[in-house]
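A single chain comes next, written as structure tokens; it is the form predicted alone.
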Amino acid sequence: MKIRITIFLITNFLISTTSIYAQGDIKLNQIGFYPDAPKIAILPDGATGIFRVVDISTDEPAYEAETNEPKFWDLSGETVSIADFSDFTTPGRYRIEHESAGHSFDFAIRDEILIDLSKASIKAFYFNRASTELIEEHAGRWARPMGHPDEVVYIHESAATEERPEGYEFSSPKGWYDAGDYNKYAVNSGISTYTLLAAFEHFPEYYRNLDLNIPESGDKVPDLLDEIRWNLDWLITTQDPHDGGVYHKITTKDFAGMVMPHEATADRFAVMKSTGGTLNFAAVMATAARVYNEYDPGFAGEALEAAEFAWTWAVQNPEVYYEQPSDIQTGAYGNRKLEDEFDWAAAELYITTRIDDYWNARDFDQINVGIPSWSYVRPLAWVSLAHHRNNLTDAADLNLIEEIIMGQGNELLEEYDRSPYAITMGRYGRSDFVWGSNGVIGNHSLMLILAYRLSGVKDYLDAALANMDYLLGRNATGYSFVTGFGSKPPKGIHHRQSAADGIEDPVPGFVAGGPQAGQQDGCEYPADLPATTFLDDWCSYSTNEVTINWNAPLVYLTGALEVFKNQ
């Protein structure tokens, strides 16, 4: 997006002293910027005119210019102006100020400026593991005893087989929390453990270098890919070893209370097998079969492997579709659409193997890729077949690939250069503030990185940059969606550990699930339109809960930028 603005040198500013708007009314990202990136705020209603970016150090301008014309948003029901000092590039910290609307948070201009958080995204699943204590060392103030140990699990009757009747004890232990639950899910496990295995695969140098303070930390694997290996080692374990099949959740029969992990103790079911969970499997260890070679050739055997039993299985049980029993109240993850989970597993399996069968068992001819979520995976076999374009077989349509991912990315793009945020989520109006509306912008920008990569084209790396600000103070709420960042972060997060452990700081790192008008939990909400529908309250599970495949996109968008905007 381009703006362009007329710059006015004023040298007697001062700011109103009847200014009508708060502290925080300017919205911006409330960590900073990138030098050489674009930088702009949002005025409210009515601000218009000059603005101007002080230096906190000296408490005098640095930087003065007029807003641009205001414009409606419809799902905000904001008339906004855009303040844009892009080309300024001083480091240092710095406020907007504004004659009416007062002026902003404090932030910075800096390089790295998202390696904080780029970090703490990461560590909050290792602040999400089961089956391990946390310890200071690691988790500072959040440390906390072990929670469900999963060393008996038992088999409900949804799922009981001659080999594994009902009541059937296994162990199943590790894995991550889902989100603010304690329950532990194949189906939302599939795109939050891909989407973390494909930030390394995209950007191994980055992550080989970070160190996240975790258990592991110092072995000679990668910090990212131990806080995986705690996953998939739960996951393997959710495979039936004498069928293929997949349980789509070990779990308790309702929701714990709010109490911390190791004070819920109910036991633990693995419900029924499904193929939706059974796909989401295969393609996750197909994935993980490719990046885990080069650290642990017996651990990618395994994976490959347990991918193919799965696959078998789908195949051959194409429709076992989750039916929630009756005396399970927990997580659902049902999904009666399973063309794009076949699609992804394929395209996984496809692409770790080489073997052509895997292609042409689907019929990759589409057109709209769309943007992903747990219950449509279609999208990430896209994104891993265009990264992994050049080594390829002849089976594959290369410009096919090329062209779902570029035209997904300029539809992202146009949204955002109409956009008066200048974001991309109204493209497809209220549908995309759904519940987790800010994991639909994660992911929007996952699509941008992927556009960006594949042209070099400078406005898909912009626009995925802003979505970064939207999640970090940009956005109608005013907001920094990230627990611990920002100068207005969630408190009140919808997370057991958080809300249970005495301490007023919520684990850091998580972000919210975000803005969306369908207020399922009956809070008293202070707005209700799609982008303000937001509660800072444990009430709000709606809005406010945290979950696995929210702060995944959030990973792979801060690493991304990281890489990008430092080189």
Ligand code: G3I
The other form holds:
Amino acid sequence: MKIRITIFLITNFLISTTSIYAQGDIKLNQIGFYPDAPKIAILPDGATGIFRVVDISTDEPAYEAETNEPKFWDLSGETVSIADFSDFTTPGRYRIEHESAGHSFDFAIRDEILIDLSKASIKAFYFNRASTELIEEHAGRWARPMGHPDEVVYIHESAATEERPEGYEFSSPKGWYDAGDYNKYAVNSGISTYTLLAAFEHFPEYYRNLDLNIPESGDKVPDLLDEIRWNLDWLITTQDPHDGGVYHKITTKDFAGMVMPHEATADRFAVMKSTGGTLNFAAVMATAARVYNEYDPGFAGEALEAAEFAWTWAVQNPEVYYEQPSDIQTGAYGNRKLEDEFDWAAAELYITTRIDDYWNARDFDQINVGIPSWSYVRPLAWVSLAHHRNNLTDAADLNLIEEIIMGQGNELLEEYDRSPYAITMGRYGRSDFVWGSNGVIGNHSLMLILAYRLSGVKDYLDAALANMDYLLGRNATGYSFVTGFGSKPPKGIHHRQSAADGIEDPVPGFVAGGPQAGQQDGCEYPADLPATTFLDDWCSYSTNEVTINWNAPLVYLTGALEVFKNQ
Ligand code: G3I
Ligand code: 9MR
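Counterpart to the form predicted alone, namely the form predicted together with this ligand:
Every chain and every other molecule in the complex is listed next, the one we just looked at coming first.
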């Protein structure tokens, strides 16, 4: 018996040492799974046959089954098979093993598996706060001095008016840094702030009790709303009080170097009012007016007034497209298609005020609304309309609202069923893998969650959970894309504070931009297909930067999955 065990151990040892596969070649969600949820891992190189779920505490197989038939994925150039162990529900810590394909990272099966990530994904916004010191009590190892007080910003030539000429000084403090850079952009603040507001609006019970350990924790306002307020307090300063137009951005002329916020002290400018920025502002402020009414009616009133003022400016100035002035090099967030921004702002104003004129101002008759992004916000109108569908005036078409959300959900489900990785990325081939592809899959998931809420059909929820697995490791790069989470998270994100603070681990809770084949930064990539072009290095701002608009859907998704985990 002893001899047989020894032989078994030696053979096992040989298999694992002679295999060309490393730990992590079997890919899965590196955090783990809810006990009763679907659970799958992906095996490389056409591996088939028996796979085992091995209990870490005993090193014994606890479950085994066969893989499905391998499939080829053109976007990653791989032939992969699915190991489905959804039937296995016993809490514990495990790894997946396969005779030729190696093994996975360790993972857990337990309840509340996403709660820490749900909190950290919001806390990332706190870490990106401008105009405040982050103290150790809230920021731990990532405490840092205040950067960018923004008590004095200058009107740039492009934004000069009679009342506010070039060089005019005003105050525009607070807000979140957009990303790895330290600038603040009205357009991208739009979808990001809205998505967090939507998370609260859709799941108030969950967020009311979520303690984020931020400076405002313990006050009467839920922490998520306190965090959002930090950005709204800034955003409201970007409206010109004389006409209602909104500055496109508050920015330095060039991107800062790889320095901490307090070391980036170049002058900041309010650059050009734009229709796009103004409509994003209107939509967010109209949404905020609803959400804060219960907690701070004074602010809610102010927000609604600001939204209406912005809307009026945009209607009178419908084609003021952002043009980057020649002396400004920072992010453009330029966009010449603003029909969707008009739809979104009108929809939010309609929902908040119940004034039919806002609904009637637009042709709300689109069927294929698509997936939200910073440059395409039409779906956000339908997200809000769907959530408020039982509280609209007769002007609204409820059947259309349902048809639109379910149509989108069905399109995503089709890809999920077809996908070798069982995810929703790849519907239009490469076009899902754009700069910020991890924001794309986050927004797919937001639409799926809505389809689930409208229909009660669990397939939509399962697909959203599958996309969460993708973000946490079940993808062609093998990374868990969220800093500080999983066995192989990004370490070299393009985030100035993380690169400059001298701390090995980056600020936690940020999702990296994700794979896309553009290589716009000229770095050297280990692979070049849409789903594999990813580099965990500061150099790679086209795949490894972090941004508020990619983190916001991660917030929404993790929160929703925690809310629906027992369904
Ligand atoms: O619109 C075209 C589309 O027609 C075409 O089919 C497609 C093919 O790749 O490209 C589309 O344009 C892309 C554009 O985003 C719109 O999505 C560009 O290729 C792509 O380079 C561009 O990337 C943007 C990037 O800035 C560079 O401008 C990202 O969306 C945007 O998220 C990113 O934002 C930056 C800010 O400027 C500064 N702060 C950091 C932030 C994140 O990196
Ligand atoms: O750091 C910048 C990042 O935040 C932007 O998303 C990106 C694209 O606009 O640009 C980065 O800045 C780079 C600049 O464009 C070119 N020189 C190198 C900079 C990064 O080190």
